[in-house]
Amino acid sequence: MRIPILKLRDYLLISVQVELDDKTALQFQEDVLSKIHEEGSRGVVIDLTSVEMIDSFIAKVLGDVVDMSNLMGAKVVLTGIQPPVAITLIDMGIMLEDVPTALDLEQGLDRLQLELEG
């Protein structure tokens, strides 16, 4: 299954709303870079709102996402984390200390903005 990526000006707009398998999740983070590269996005935000679980395997997907959005120019927001899946990536030592986060997707959209033009 994959996961939908819109693009609304120079950003791209993700909301996950399935469950993260291994392969949905290497799926998700081919077609995030293919999506940045072919449309020069200046900006991602990821909404994790409908995800209440990850497992080590998946945090560390979400993790590099993050950092190989970074590597192609694209500042990553992340919104909606559910508290397990914040615990999860604590636990996995996935800080994220550089990534912005906003609680649903407009705010997340606000945040970009700023983080763009700051």
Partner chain sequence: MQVQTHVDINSEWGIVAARQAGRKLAREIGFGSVDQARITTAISELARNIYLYANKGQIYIEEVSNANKRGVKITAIDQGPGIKDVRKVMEDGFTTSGGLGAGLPGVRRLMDDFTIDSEVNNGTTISAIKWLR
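Residue numbers count along the first chain shown, from 1. Here, rigid core means the biggest group of C-alpha atoms that superpose within 1.5 Å across both forms. Because the structure is a prediction, the values reported are computed rather than measured. Compared with the form predicted together with the partner chain:
- After superposing the rigid core, the C-alpha of Gln29 moves by less than 2 Å between the two forms.
- Remark: with the core as the superposition reference, the CA shift of Glu38 between the two forms stays below 2 Å.
- Once both forms are fitted on their rigid core, the CA atom of Gly93 lies 2 Å or more apart between the two forms.
So that was the form predicted alone. Now I'd like the form predicted together with the partner chain, please.
Left out here are the partners and the other molecules; the chain alone remains.
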């Protein structure tokens, strides 16, 4: 299973629509990084509206994607985290502290703009 990555000008847009098993999550991590490299992307929005569960492994993969992309010079914003997912993450003690987030894709793009200007 592969998660499609769309390109919009300098940005990459990704909407995660599949159940994230471990292999898919790791493949996704790799695909995002190579796409940033290929396209010279400056920003990435990862939309999680359809994701019903984030456990510690998936949280780590997402946090790592953000850090790795930062190292490469691209900013990542996570959007659309659902209330049950946010509550569960906090219960678990997982804060994703330095990760920029926004309510939806549109605000995610605004947030990216800000991050890149600031």
